[in-house]
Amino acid sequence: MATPAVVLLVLFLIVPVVLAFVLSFTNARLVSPNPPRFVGLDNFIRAFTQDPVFTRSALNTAIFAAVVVPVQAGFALFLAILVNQKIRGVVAFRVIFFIPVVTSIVVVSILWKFMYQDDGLINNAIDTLTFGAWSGTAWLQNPSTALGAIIVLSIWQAVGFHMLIWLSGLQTIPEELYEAARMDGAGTWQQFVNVTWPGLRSTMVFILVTITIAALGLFVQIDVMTQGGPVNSTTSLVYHAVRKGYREQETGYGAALSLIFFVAVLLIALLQRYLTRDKD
């Protein structure tokens, strides 16, 4: 019964893992008329020492996940809160925060590409709000706003995700322990830390496990809106190993760009896994 599964498994999951492994230490080319040779480190050590390129990507990378983690899980866990009230209306609220997430990450990038334009709707809000008295920019051709712009996008089309994690782990608390720390005299906050974070242990490591991720992985958004331009400000790990094993068709370098990032997501994983484990 499990054959099936097991033969996808080694076909889409463990021959490709192998197969980049090995190519990591050749020349391989996408299309050349020389067979691969093999190079020993020579990709890694390209890498980190030849290519300010992957030097940029990595350091983009870092800033997008340290923005994006801690932001994007915050401000699910608050807007879990407050559908989490019973007040008439909050299924839609629900929908509403929910819908960029089943809209396709691709739409979703072309239509803020659009928002971002020097004369987009963003751009036009904020003319409209300020009066005139402050003008945007063309934020996706500027260097120092094209990765905040990409940063903003995609807090706001996953937060709903999580948002449905975070209300799934709220409505697991029992509704009495509320009751008693009330008795108790705990206000609000006292609830919340004593009450509710408590509860969210299990919620809390999932969520931040995923973020971090999906947030490592930055891919579409830059292949979509900036190509990794302008100068390198946007260019991620991922999109810079694409470009480089598939574009370029430089297999083997890119091959070892995955791998580097590979390690560094399952030590990232790893790191994180055991600052939050359970000590008790």
The other form holds:
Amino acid sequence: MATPAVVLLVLFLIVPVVLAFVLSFTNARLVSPNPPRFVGLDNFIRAFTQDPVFTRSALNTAIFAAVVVPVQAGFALFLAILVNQKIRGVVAFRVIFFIPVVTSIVVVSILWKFMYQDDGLINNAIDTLTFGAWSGTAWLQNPSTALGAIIVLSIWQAVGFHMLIWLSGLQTIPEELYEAARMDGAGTWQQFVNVTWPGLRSTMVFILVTITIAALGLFVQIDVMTQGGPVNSTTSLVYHAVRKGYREQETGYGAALSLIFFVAVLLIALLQRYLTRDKD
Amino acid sequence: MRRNSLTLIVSGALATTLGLTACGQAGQGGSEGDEAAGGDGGATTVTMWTHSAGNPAELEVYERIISEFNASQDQYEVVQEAFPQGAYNDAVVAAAAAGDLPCLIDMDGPIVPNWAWAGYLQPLDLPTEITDALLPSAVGEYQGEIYSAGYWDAALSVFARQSVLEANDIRIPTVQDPWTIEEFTSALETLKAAGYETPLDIGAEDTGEWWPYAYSPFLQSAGGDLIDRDSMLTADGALNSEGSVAAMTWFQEAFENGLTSANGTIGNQEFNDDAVALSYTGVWNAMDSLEAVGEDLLILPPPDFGNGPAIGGGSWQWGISADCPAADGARAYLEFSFADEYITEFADNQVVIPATATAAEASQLFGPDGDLRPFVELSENFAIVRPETPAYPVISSSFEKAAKDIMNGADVNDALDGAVTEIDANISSNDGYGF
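The form predicted together with its partner chain is what I want next, because the block you gave corresponds to the form predicted on its own; please supply it.
And the full complex, kicking off with our chain again.
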């Protein structure tokens, strides 16, 4: 009964992983008349010692994840609590916050690319709001603002999805618990700390893991908006692996980069599992 | 035990993959056979791929050539399939990996040596009367052997309005006497002072192959290059030479001083709206500008960095795949298709520079009195093909990255040295790409 699923999993998951593992120890090319040859650890040594862009990509990816994970999770929780009120028209707000999620990230990236331009919407808004006292920069062309600009857009795009998951978690918490807390004289903040937050524990673990993995896989925004620039300030691990392995046709090296990425994500996920394990 | 089961799974999966591939190929083979049989009795099918889906003007000419060729004889039948340009190269590489290339493929000029080296292509072997008559930049070579030939070339130029230049006392350059780079810079400064916020649209908002196509000629014009073309083994001393550094320094300063910008939209709308005074752009934007600006439009040579102006040469060309079972038919078709009549039709339909002098004479747009005649002169005088080496994809990608970093303020020497290191590492790990 499970056969179709197993065949597909093997074909599209296990085989590629095994292939990437094997290829990463060779100098395989996408296009070449020469057969690939075993090169041992050369690709890995090259990545860590001779490829400054790889180091920079790892750093950028780490910064991106380190900012996006807490901010996006926190902001999503804030929105979820806002739209969990029993007031008129709350569904409309849920829909509005969710719209960016169902919009293709490619479309979102192209639109924000225009908004971030020197004479784009964002700078015009800043100009108007500060009565011309402060004018913005060309956000994506400035090495010190480009990654930040991409972080903001990424959070804006994905926050609605995690809002919805928090919301489903919030709605599983029984109303009686809040009633009991209020009878004990708990204020809003105390209710949150002692009822809401413990009730969201499993939701929190799920959200943490999914946001982390999504954040580490940063690619489309970079590919559409900056192509890793300016001056490597936005290059990410996946983007670098695609550029090397596919656009520059070095399949073997690209496979090695992907393998490093795979191991890094695995370690981080295991670490999160360990830190959030049930202590009983 | 566990080990055994893993081996079993992997080999099982491989077997499944191979099985599926075999099915796919068998299926394809069958349908090709059917088509050939379904044709008029025994004609050999010659399969053909083009990148021109989404370009009806181009496709129309191909369809006409194919139907006239098929009607002219009954030995071969050409069957074409059109792909959108964005997915085309991927489709070819995937088909080559699967051993499933069509007989006739068209390809962008700079990729030809890479595919020839990879064994995708066989030498073209067309009669020399045909290839000798073509613009040199419309012929693709690798190691002295011709692998591809095209009906046209494209060219870059500087668009300007005569009235604007005259009003600002700027000399109008000619092919014999182009702007020097100092003259060009001071013209831009004059135009900036005259009220154009960023007087030159240099096209920097575009990405990909546009960058080496548009900006590596600056290096060549300044005496530098992308790679040492004598050995084809290193970029050192070419991409980081004095000339290259000088050209890229100018490039950086043009952005710094607000003479041009990386904002705006791809295409030539800013120039047509008179939001910029000069536009560094190609023949493909000429018709729109001609419509918007009319008689006032000037098509000028790009500035001279010291060694004479240079523009990129090499557009889409045709080759024959290495395993083509009907290579004679493919050759017969290509010979048939290189008639001047068709070359002229491509040129006028699609607004590209005809590859033969005789076709240019007959062209409405590119003939002696044609509105776009200057492009023919620019192409004849200044076209330099991108380096004919299989290393070109990595050269292109490294140069694009370095040039973008330079635009965004990176140190010019460091950026170019970085690109040289990347290119040289790639060449040596490919054992010199056969050079």
